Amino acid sequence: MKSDLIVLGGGPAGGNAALAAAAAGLSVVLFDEQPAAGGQVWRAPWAGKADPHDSPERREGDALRDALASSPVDLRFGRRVWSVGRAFRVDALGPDGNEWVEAPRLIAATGAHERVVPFPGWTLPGVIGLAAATVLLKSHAARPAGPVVVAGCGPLLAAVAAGILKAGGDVAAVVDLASARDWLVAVPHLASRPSLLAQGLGWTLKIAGRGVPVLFRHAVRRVEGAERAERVVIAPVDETGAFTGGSERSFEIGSLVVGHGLVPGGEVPRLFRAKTRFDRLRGGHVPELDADGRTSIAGLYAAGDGVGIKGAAAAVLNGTLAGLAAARDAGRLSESEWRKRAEPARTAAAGLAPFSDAIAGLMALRAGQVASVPAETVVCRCEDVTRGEIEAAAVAGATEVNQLKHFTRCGMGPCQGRMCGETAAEILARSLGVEREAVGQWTARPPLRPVPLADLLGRFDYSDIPIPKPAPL
């Protein structure tokens, strides 16, 4: 199949990209593996598990999803998109096996995923992301087994903390990396955004109105137990997120609720080799984009916080921006009215500014952090590589990170590197002395996500297989 343009992705950018580019006449294709749109941040609950209290997050879903289901964008959902080739040719693994569609443009709004950088204990079941609790919370209506700690770093604490709280679950403490001054600086620009701010202070509010401790600048040491996580160590941290050496505090636990900040989801962008740069404050490598979200390689655009951690609100007008620049490119929008529609959203985007730089930079991983991993911590858990290992495939030559791959197999597995990249760039540059982006960035790949070969294959038998009559003698 054949269309205008290809979105990969259905949260606040991908959404709104599609809506803006079909808006202008261009026909659209979303995929998104999703059974439904509005990615993480506005993730839609799952049928039966309906959350009964109403959100800001839950309206503006509902609207992103109206919107869509009501316009001419073909909607491929509960599809898994494993390559994306050259003529932007997109392969996905959908409910009836590998479908293509084929576009000269295609939008790229993969979004992020967590960081969580490892400890020893960080393997075991009961040990959970704040990304991943917050699935549980808005599409499943369930919360992690209680009591549970809530650690990491950046607003996720709070919303998750308060959001166990209201689904009557037990929050023995709130762990966060920053201090209460961090938090005082950002007030100002959080400002900038007056609705996130009252609903950052209600978070907090029903966190202190149930007598939850909150530890500021401190961090998990380790997590102990025999099968599961049953007690977490936490200890004080500098500013840089190093241990002081400060008297360590324990816990007994359900769960442990963990998460440093989110890095861009960028896979599309370098499977093509699109120029990158690495911005520590946008949470690693993105693209570089001119200010429409267009890339260095021409037809392919991106835009939401796979191209640098931004929050929802910039991903919805960046998102607009990249498909009316795809429609404009087209030939389907004049100039006068391509300036008339991208107008108000790069006025929108530049104020959203203030606000989000002050989030990014609490969720910005410290250099603390990674130097106080122990030698033998499991960082990567698809194929068990340890910091130790990662600084001796230092020692024997390895000087970028698909050197290390080669050296060590870490980021060959099911995660194709997503969970462990970042954290073992860093411990490799530290290793060497060089900076963070001297040691590059992990080369994408097909398959973007795994699946299943039997699935691409489908059912057949051998007489299915064509033979062909004997050659002549």
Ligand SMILES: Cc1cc2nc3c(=O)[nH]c(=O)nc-3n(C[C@H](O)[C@H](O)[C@H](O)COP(=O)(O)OP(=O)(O)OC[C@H]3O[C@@H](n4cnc5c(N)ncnc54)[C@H](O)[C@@H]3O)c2cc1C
Given for the second form:
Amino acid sequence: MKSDLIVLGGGPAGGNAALAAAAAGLSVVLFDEQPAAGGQVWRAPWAGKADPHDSPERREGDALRDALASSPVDLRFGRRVWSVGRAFRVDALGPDGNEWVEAPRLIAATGAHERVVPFPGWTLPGVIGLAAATVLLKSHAARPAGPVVVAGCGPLLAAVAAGILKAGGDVAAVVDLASARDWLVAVPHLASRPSLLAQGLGWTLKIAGRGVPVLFRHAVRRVEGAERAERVVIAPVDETGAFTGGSERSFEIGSLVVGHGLVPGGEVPRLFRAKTRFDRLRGGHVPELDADGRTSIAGLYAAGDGVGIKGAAAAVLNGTLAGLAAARDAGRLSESEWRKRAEPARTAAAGLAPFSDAIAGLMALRAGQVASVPAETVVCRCEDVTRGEIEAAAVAGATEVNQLKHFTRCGMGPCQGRMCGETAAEILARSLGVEREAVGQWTARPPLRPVPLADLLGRFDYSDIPIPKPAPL
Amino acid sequence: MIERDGAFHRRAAPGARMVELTVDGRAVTAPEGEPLATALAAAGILLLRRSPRAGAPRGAFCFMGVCQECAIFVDGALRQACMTPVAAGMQVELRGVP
Ligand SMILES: Cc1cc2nc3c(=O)[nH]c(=O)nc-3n(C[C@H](O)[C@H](O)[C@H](O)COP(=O)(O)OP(=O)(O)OC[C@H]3O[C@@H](n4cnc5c(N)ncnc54)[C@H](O)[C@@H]3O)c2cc1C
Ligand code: FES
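The form predicted on its own done, now the form predicted together with the named molecule:
To see the whole picture, the full complex is given below, headed by that same chain.
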């Protein structure tokens, strides 16, 4: 099947890109593996969830879902895109097997994933991601086993702690890498979005009202337990996130929820070898884009947190701009009509910058975090590769992340380096004594996400999960 | 002594259809359509598999289809439990988990 435009991702960025392009007259196909639009932040509750609570995020998500449903956009939910090829052919695995669409233009809006900097015990069952907890609370009407310690950094900490309390759970402590001062410095910028500031204060009050201890400038030292997480030990850190040697505290837990910010996915621009640069504030390698989301590859656009962490409000605007740019480039919008539609989004996006910088700043990786990972701790969960093994590879001559993959299998497992990639790259750079930029970026390979070959072909086993071929050195 | 919950908590919708699935021969009840990883966690089954190299215990981690820690056998095929909706009569196998 052919269309004018394919949009990959139905979150705030992709959803709005599809709407803007379709409103300008393009035929648009939108792919997302989730059952409904909304992406991570406006994730729809699955159908049987208990009394879906009313929240600003819920309302925004419903508004996007309604707008898409009444638009001419060809909606392909429940489809995992596993291949994106030249001329822009997209292959996706859906309920009826493989399907493909071709279009001269493609907008990649695949979002971000979570970074968790490893510590001993982080692989134990009962330790889950912070962003993962938002999915449980928002979409599954579930909360982790209590008592819960919520640890890491960024605005999701308070949101998740308050969400667990609201759902009737027990939060033993909130452990924040940031100091109270870091937050105070960020707050004036957060105040540029009063509704969110109020939400943040609401979360904070909810935590305070329950007498939950909030430990600023602390981090998880280790999690103990045999077959699941039973105890978390925390300790004070300095402003770089390195442990100060101050006294440890421990909490008996049912679960640890932990996250250290987000990493932009960006696999589609990388697959096409679009120009990228490393941007620590934005979470990792990001494609170089013009003001409308054009990558260095003709016809390929990108928007949202997948091209640098900026948050949902910026994703909406950048998605809209990318959709308009695609329509303009396809000759469906005159210069003046394009300007009329794009100008408001551009102005609003510029106004958001202080807010998104403040949010990104609270979530950005700190130098001392990676330095604190013990040598025997697993970094790559898929292949059980430890920090020590990564350092040994550096000594043995690995100078770049794709070589590291060959030396250690780090990043070669089914998650394709999404969980460990940024941490492993930082460790490699540190052990070589070079900047993070110098060790390069992970080459993206199809499949974009693993798909069982059985669903494409026939019966299969674990070893049949397509795992990307090693990158050429 | 602090009481530790054995399982995750979930509130099923009042009208949800509760169905039965089998996990290594054991019957588990969950609302139809719920992501399987959540259904298992709510039944106290957090340990889903062991890591291939070190044999270390693992469970669902990202709940968004990225980490692959929840890859288990559902009706004979390897599936990501966090992306697989519960269906009546589903046969779940945690191969390699004692
Ligand atoms: C797990 C998680 C939870 C988060 N929770 C919050 C929160 O509660 N509050 C908040 O302010 N911010 C949250 N964020 C931050 C979030 O990234 C942004 O605020 C916002 O969702 C970005 O919008 P987006 O459109 O760029 O990407 P997303 O909303 O992530 O949308 C991307 C979409 O692309 C789809 N997709 C990706 N790859 C494929 C593929 N190969 N095939 C098919 N579909 C694909 C995904 O299913 C997803 O729906 C969260 C992030 C994550 C990772
Ligand atoms: S829990 Fe990470 S893929 Fe399912």
